[in-house]
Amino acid sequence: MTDATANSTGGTPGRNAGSLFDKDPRTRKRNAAETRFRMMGLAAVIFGVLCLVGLLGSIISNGVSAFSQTFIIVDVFLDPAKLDKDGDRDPDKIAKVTTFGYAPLIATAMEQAMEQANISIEGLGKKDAAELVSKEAPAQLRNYVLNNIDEIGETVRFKVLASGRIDGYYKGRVTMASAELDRNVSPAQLQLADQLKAAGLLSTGFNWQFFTAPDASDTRPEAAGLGVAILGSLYMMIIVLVLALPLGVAASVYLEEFAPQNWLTDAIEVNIANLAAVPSIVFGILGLAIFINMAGLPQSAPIVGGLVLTLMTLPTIIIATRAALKAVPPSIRDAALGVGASKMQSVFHHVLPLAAPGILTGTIIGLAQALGETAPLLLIGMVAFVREFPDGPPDGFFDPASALPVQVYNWTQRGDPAFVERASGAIIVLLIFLVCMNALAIVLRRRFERRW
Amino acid sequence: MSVSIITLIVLGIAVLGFFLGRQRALSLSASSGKRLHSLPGYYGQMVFLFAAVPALLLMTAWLFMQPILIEGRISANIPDSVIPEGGARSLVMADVRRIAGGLDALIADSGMTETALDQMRADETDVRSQLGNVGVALGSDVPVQVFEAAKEYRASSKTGSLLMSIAVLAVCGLFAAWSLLRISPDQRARNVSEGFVLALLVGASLVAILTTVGIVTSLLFETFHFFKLYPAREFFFSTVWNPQFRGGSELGILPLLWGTLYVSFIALLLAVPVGLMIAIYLAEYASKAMRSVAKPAIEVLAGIPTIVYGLFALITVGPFLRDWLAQPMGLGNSSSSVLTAGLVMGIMLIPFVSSLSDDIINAVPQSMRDGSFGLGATKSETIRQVILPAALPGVVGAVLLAASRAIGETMIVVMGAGAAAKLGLNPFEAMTTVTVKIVSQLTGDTEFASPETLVAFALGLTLFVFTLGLNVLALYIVRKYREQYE
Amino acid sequence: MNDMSRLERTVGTKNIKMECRDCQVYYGDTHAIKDVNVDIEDKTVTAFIGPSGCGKSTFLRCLNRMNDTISVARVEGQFKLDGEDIYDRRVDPVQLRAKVGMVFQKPNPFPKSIYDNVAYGPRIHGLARNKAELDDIVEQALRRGALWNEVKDRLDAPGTGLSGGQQQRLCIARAVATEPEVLLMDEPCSALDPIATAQVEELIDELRQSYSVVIVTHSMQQAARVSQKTAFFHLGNLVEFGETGQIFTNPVDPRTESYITGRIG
């Protein structure tokens, strides 16, 4: 009875007729489309979250085993006949014995250990048994002996690294079946490892060396660590902080508080906006061409990496700082100017301290970005194999070093699958650093956030 | 004198200047009975700035220029005869630097005297083994001229450093003294020191311009060198990329550009719809609780370094695509492929697209939504027919920004796309991109005279121009869009 | 049958189109509308007046469930359109809003052409079977919006390019094109100059021939000029509701009188 208006224009098919309680077919169709669209949106969100989960899950599942490591306990007789032929304990002569001279000592020790524990495995020679121990172990022994020369002739208990394949066996990377095909390890060696474990001579523990040891060569992934990389990254972060923070704050203060409206200011603004979008690899080219080729700074050095990352981080810091300065209400400036302060005094005494938390947050986020940056560092030679720790700062800034993300890349380029585990482990370390930095930024923001 | 010691001395003089300046201002005021124009601290600050800043600037400039000047002179003195066949002057210069460094080590480690070094001659003593002892391994015996050049290099560097120390300290002292003497109660010390600080602020802002200038000149300069060695026409139009380190390379950019665009296209194909839908869902549909979980999760994706995505492509996505799609369908058996890199890069870009779109969708005024709901439109009709068309320019800008990101992205393609330069259509094949080739041509021991190395700069310039153009265009569109609703 | 009822309505007593009983609206913890009872008659202009923040716009938005889009708003009570509760679970707000259209305070044309703006509603509701019909609907709507003569040569021009008054008439034409039974107008003239206001008021008077119109306004003169019924809201309460003439000349409640004479506002 109430469909009068529907007919007022006449001609159109009778809609608006009928009760509100019945959905006409068209509304039903439209609602179905609505649901479909909504589901698409939900699917996109779920896909995004799954990507995050998949990404982190894959890295963590691959990398978490890098934090544990298999060790073998051996009692090594430091044979004077091999280490100190003249018997006069002369450090210079002992230092002449290379790591090759120490390898047999470990082999003998392994043999004795097997005898004592009553282990014998068919078809396993002395040399095969010694292969269970990492090639890094003789160096460990040598260092110990050079530091404790008077212990030559005694039997010392060492906890040495197991070789990468044995380590992989206990992490599920190597199996009896794969060992059949592998010329670096045999099933017999794995059996020996099992029996050593039963005898308590082989154990798995937390891998502190992963954080402290330097990189190691292709054949000994078990010894590779992040020491140099962490130190290199730390050095670069120090340089970035020391350079980018004052430069960025100074530039922002000028642009936000003092800059007149002219072509120079415009040019600076445009430049900052564009620098923020220049691909990172172009900064690497800049570093290579200007800092290394022209200014003659050394390759692979944290100073060059730090400078390049400074230039990359500057736009981030400037943008954050300007936002923080903008958030300080003009009334504060007016109040300072009103009591006779100069413009400079009002900025440095009032505005800047009030903007400090925002600036700090932006800086930390900029540093976090810089910490994960890889591509430009490849070009300035930080991908080199560096085993020596750099000196302490400031001289160490000029010594070759690696960096965390570059170390990851470096390890992925190696043949041994054990390095994939190391690389993923290194990523976990990197991500932990990033999480800490971002958490710090969030805490700072929460703690000091000020609403005007 | 080392740089850090000079810096410390300069800072010491400056701090001393601060106290002296303050003191002098106070005593002058007391003796003359005039009031000081500024607070006494400003007189000190003025002296501090005059003492420290010019000296430190001079030192930085000197440190930057000295190696350039010395190398230029020494390298001009090396006769062509010692440059090995097929080698380059720059390689010989690298040797000169290393020998010079080795000689320093020799003096430090083995207690050799300067005079002994002066008399040492490459044709008489075994320089190579002596240097080897201090950790400087040389590939071959040292020619006399090179050794002499190294000695000269070392001597010039030492003289240079000495001159620098003198000059820097002199500048520091002179400026400090001059500004101290100028102090009088009438002097506007606050204005002077504020002017100085303002100049420093301007200088800091100029770093952005300097960086751009540095990028552009270094790219242009080396690209110019490259085109002198290799025809530009071949570079831009050749379809073959085949660098040979013995010469006769073919360095056509087209296969690299193709790979770059193909990977970026796949990345955008994934990132744009997904990112846009995420932004729409979170802005228009999601409950508060869901938004508070999903939004940070998506933002976390944005904070993850690209190396992590690269590793994800290398160890997870690549093998997965190969084992489950490429091999069963017989389309290839390489784990690095265009699809691998494209998909992973797409994941990387999702948060980028979604946060940009989120801003843009929120910029569409609520009155548009009201108008549409008031006419009886459903949410999806409102979004598709009112909000998206209204936001279209902004979304286009966001897509262009994402494209510029994709083109410039390095680590994901280095680890996921492969290294074979190919002009193909099969997404399961490995292809390569501009950024991958920049990395591969510039890592390792590079020799700056060969076209195979210099081509990286031409590639870099191309990349720079591409991304810059896209960004400028995108920012222009986004700005126009913003103005529309202001 | 239709003709019969129509005849009856135009000559006889007016039908009640919308019936609101014991209506309450809460925004979070704020009780924004308290115990409001209003009957809105067909083919009548009803004006809601009252000081700012008195709840008149809020109440208007309840009439086509626009408050559904605000998550903190909660509505109680009975709102009936032709005897059917519009807040019933079975009612689709989309279908409801097709019957109860709305025009807003600020002109809000979509960033599309004039034609597409008007055609938007008919398109989503599927009112036209072909292009010719749609053209016809658009023309009719623009004519009723008193805009046809001004824009008939530039239907492809963007709607945002019109002047403020034209934009608002475009929005009215857009609402009319969906053929609603009730048209809600939320201060439709507050952003317009006096000439544009006069045009819109004239338009409202014409629309009364076919629709029931509810208008929220700040201007008492406007309410007096265009409406037959007036409701006065104060602090979320409906103070007085009656014939416009009676409200303005002889208000019952002292608060109404104070407001009309300008003592509260």
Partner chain sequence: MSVSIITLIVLGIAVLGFFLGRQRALSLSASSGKRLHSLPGYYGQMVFLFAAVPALLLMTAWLFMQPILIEGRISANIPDSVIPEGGARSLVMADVRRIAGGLDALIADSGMTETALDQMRADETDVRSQLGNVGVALGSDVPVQVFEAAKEYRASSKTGSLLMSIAVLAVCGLFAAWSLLRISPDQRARNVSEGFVLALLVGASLVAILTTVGIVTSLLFETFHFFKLYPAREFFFSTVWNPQFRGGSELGILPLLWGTLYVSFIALLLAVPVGLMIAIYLAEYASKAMRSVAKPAIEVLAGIPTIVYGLFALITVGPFLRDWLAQPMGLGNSSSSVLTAGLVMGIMLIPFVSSLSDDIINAVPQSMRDGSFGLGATKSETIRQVILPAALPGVVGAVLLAASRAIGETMIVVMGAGAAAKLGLNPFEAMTTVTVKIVSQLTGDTEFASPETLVAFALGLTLFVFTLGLNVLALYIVRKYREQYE
Contents of the next structure:
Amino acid sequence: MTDATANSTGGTPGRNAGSLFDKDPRTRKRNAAETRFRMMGLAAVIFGVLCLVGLLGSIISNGVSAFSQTFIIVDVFLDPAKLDKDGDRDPDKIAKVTTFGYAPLIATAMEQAMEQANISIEGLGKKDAAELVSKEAPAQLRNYVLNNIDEIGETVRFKVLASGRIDGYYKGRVTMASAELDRNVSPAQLQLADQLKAAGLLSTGFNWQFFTAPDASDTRPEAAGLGVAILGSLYMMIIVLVLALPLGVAASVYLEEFAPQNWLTDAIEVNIANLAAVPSIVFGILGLAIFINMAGLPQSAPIVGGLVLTLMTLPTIIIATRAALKAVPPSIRDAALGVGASKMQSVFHHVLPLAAPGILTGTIIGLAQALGETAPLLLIGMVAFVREFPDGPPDGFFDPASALPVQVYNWTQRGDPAFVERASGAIIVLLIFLVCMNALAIVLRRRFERRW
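Please supply the coordinates for the form predicted alone, as a counterpart to the form predicted in complex with the partner chain shown previously.
The following holds one chain only.
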């Protein structure tokens, strides 16, 4: 009888013989521990997803109303006696008429619209009816007249912004009960708004001005927009891309392909890794000290924000580029050198093109990270109230501007609930940009990635 036969018949001493499918207590205990671990992992994932859904749901529910706006449609008579007293249609003279000269025209148009629609509210005067219109409306009418001087003396149908309280009434922020305690709106004015809507003179539509208009003062939240912030963020991303990409790629190629392995390069690599973990506000302090105090660059300018975000993005691009270069097999380098190519030719003709997908992915992720940064921009003054659009490049890089995350912070500091709605809407816009940039990075990686 062989040993195998003995073991199969007699079994192992000290152990009960049985089927392999019968689980002993130790196996059952190990399987139970594995099941508990898997359930804990699944619970953690579900909890994270629920938190994300709750966060996104809160932002969307509060901010989706920012993409709609309430307007009042009135027929405004552009009175030449107020806008062009000399009658010579001189643009310079017409431009001297301030918004105070246009406000009575809108108030008269509101009164006439109520008379034509046979609308009257007891105890509501002409001034109270005019308060349904946004304080931004005279400026909008003035801009229209300056662009259409030939229409002075005619009656034009003009769509003006409704006030923030009237807009909030149709978005659920304002009610009849709250209007009784609000000094900025009365229940009678809300009733007038309902009658204007029934007469077709008040409507709610998509708010394109939210993307194109500049910021507005605290008294006119309905006119606040992201135009300057979007343009400022675009200018900063251009600066970051132009500076960070070539510098980061050049540094990565040198460290990975040409630099000797000694204590100096080791120290550089450690410091690059440390810089990637430094809080972003530290880069803001650095930008304030160097670019503003020492170099004398203007505050609130995209050039300063772009330089600060370039310093913050460089470590991310360098680390991603080095990882992409390491992913290229050494056989590619050896084959290029074996057929007579120089070290420079092997890197730039073979290694770098093969690492390009990873480099582009790292660059886009770095830009997305820079787009959402707020703390360093606050320190260099980009939180300032800016209404004028910056000029085109390159002069616009030195003009005052804002940025999307800073605009969100700015609106959350204001007291009117309409600005909270605007802040949530701006977060949605920022998230859309970030999702698009990360999706582009994933598409590029999957499109050009090569597996060795």
